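What follows is a single chain, given as C-alpha cells, in the form predicted alone.
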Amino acid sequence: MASIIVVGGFFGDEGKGKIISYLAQKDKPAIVVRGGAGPNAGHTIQDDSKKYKVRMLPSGFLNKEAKLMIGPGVVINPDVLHKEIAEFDVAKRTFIDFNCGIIEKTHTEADSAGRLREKIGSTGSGTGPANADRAMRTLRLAKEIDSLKPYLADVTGEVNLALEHDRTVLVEGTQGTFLSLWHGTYPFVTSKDVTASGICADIGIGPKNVDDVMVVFKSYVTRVGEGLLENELDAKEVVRRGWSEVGTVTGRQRRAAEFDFKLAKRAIMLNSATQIGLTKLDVLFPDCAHKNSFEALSDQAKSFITKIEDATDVPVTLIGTGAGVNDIIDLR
C-alpha cells in the first residue's frame, strides 16, 4: 500500500496542481483521485510551453496512465467536467462515483447573487448551493445523470481495492487548510472541510490507509476574496515584490503577506503532516529560479527552508523553483 494526501496549508492557492502533476508523473500511481468542494477550485499547471487550468478533474493528468478519479464527496458541473476531458482527451481514463453531487443552475444563480457574493466573496460556482442542497437530502446525484453514464463507476471501492493490492494512490486535496469549514476563518470559508482528513472522508479512505500527508506553502502567503490575512502587504508593496498574482478560476486579484510560520505550524498539526511541499521558492528568491538541487540554492533560501522545518518539525520534501512541472528539488 503506497498513498499520499497532498492538501493546501494556507488559503489555495498554494500551488498544489504543480506538486501532483509532478508527483503523477515521478511516482506513477496507479490512481489520481480528487476530493474537496467541486469547481470552485482551480489547479494551474505549466508543462513545458503550455500551460493548463483544471477545475474539476485531478491534476495528474498529465500522467497517461493514471486512473483520473472524482471521489463521492466531491460536487461536479457536467458541462465544466465534459469540457476538460475533451480538452485533455482523457475520456477513457475518466471516472466519478456514482454519488457525486451535481451543480445545477438554480445553484450557479443562488451562488452569484446576495450574501455569498457580497459578503463572503464566493466564486460563483454553485459549490457551495450544492452542498447545502446536500445537506438538506435534495442533491441530485451523478448516476441520475444521463450524460454521465459512461464515467460513473464506484470511485471508493476501486481505490480501496487498489490500495489492498499495494499500487500507488495518489490523493488531491483542494483550496487551503484555512477555508475549511471547521477550521478556517469563518465565515469567510468553504463549504466544507478540506483538511486531509475531510478530503480522505470525501474519497473514502479511511485512516489506517494513509500513509503520507503532504502539505503544500506557498514562499509566501496569498488569499483571493474577503477575509482575514495577518500582516497583510499593501497593493503596491506586492507589486513591488513581485508577489502580483490573480485567481485560477475567478481573475481576482490575490492578497499577500509574508510566510505565517504561526500559520504553518498550526496547518501542520490540523493534517498531521510527514512533509511539506514548498512552491514558488524562486519569487522569493530569484536566484534559485529553475535550481534542481538544494546545493545550488542561495544560503539567504536554505536559511529559510531550514527556519520552516524548525518551525514545523517537518521536513520540506519538494521544493518548487519555477512554474515548470520539472522546476523542482526533490529530497524525499
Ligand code: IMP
Contents of the next structure:
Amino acid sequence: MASIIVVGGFFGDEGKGKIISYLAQKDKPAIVVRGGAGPNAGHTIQDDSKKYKVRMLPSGFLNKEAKLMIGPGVVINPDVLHKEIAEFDVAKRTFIDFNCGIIEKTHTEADSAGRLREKIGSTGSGTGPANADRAMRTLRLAKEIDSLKPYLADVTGEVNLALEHDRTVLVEGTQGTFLSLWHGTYPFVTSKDVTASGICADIGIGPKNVDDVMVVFKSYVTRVGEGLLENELDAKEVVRRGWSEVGTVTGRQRRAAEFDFKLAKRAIMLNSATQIGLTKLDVLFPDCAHKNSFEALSDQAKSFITKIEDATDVPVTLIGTGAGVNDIIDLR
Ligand code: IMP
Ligand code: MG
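Following the display of the form predicted alone, present the structure of the form predicted in complex with the ligand.
Below is the entire complex, every chain and molecule, led by the chain shown above.
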C-alpha cells in the first residue's frame, strides 16, 4: 500500500497543483483522487508548453494512465466539470462518486452577493451554500443528475480496493489548513474541514490507510479574501518583492506576508505531516530558479530550508524552483 495525501499548509494557493502534477508523473499512481470543498479551489499546472487551470478535476491529470476521481465529500458544479473533462479530454478516466453533492444556480447566486461575498470574501462558486444544504439534507446528489451518469462510480470502494492491492493512490486536498472550518481563522474560512483528516473523510479513507502526509508551504504566505494575515505587507511592498499574485478562481489580488514559522508548526501538527513540499523558492531567491539539486542552491536558500526543518522537525522533501512541473528538487 502506498497512499500519499497532499494538503495546503497555509491559506490555499501554496502551489499544491504543481506538486501534485509532479507526483502524479513521477510516482505513477493508479488513482489520483480529490477531496476538499468544491470548485472554489483553483489549481494551476504548467508543463513545458502550456498552463492549465483546474477547479474540479484532480491536478494529476497530466499523467495519462491515472484514473481521476472525486470523493463523495466534494460538491460538484456539473458545468465546470463538463468543461474541464472536454478541455483535457479525460472523459474515459474520470470517475465521480454517486454521493457527491451538486451545486445549483441558487447556490452560486447565494454565494455571489450578500454576507458570504462581502464579509467573508467567498469565491462566489456556490460551494458554501451547497454544503449548507447538504447539512440540511436537501442537496441533490450526483446520482440524480442525468448528465453525470457516464462518470458515476463507487469512488470510495475503488480507492480502498486499490490500496488493498498495493497500488499507489495520490490523494489531493484543496484550500489550506487555516481555511479549515474547524481549525482556521473562523469565520473567514471555507465551508469544510480541509486538513488531512477532513480530506480523507471526503473520500472515505480510514485514518490507518495513509502512508505519507505532505504539507505544502509556499516560501511566503498569501491569502485571498478577508481574515487575519499576521505581519501582512502593504500592497506596494508585495509588488516590490515580486510576490504579487492573482487568484485562479476569482482574479483577486492576493495579500502577502513573510513565511510564518509559527503557523507552519501548527499546520504540521494539525495534519500529522511526514514531509514538507516547499514551493516558489525561486521567487524568494531568484538565483535558485530551475535548479534540480539541493547542492545547486545558494547558501541563503539552503539555510532557509534548514530553518523550516528545524522549526517543524519534518523534512523538506520537494522544493519548487519554477512554474514548470520539472522545476523541482526531489529529496525523497
Ligand atoms: P468559499 O470557500 O468560496 O466560501 O470562500 C471562503 C474563504 O476561503 C474566502 O476567503 C476565499 O477566498 C477562501 N478560499 C476558498 N477556496 C480557496 C482556495 O482554493 N484558495 C485560496 N483561498 C480560498
Ligand atoms: Mg488556488
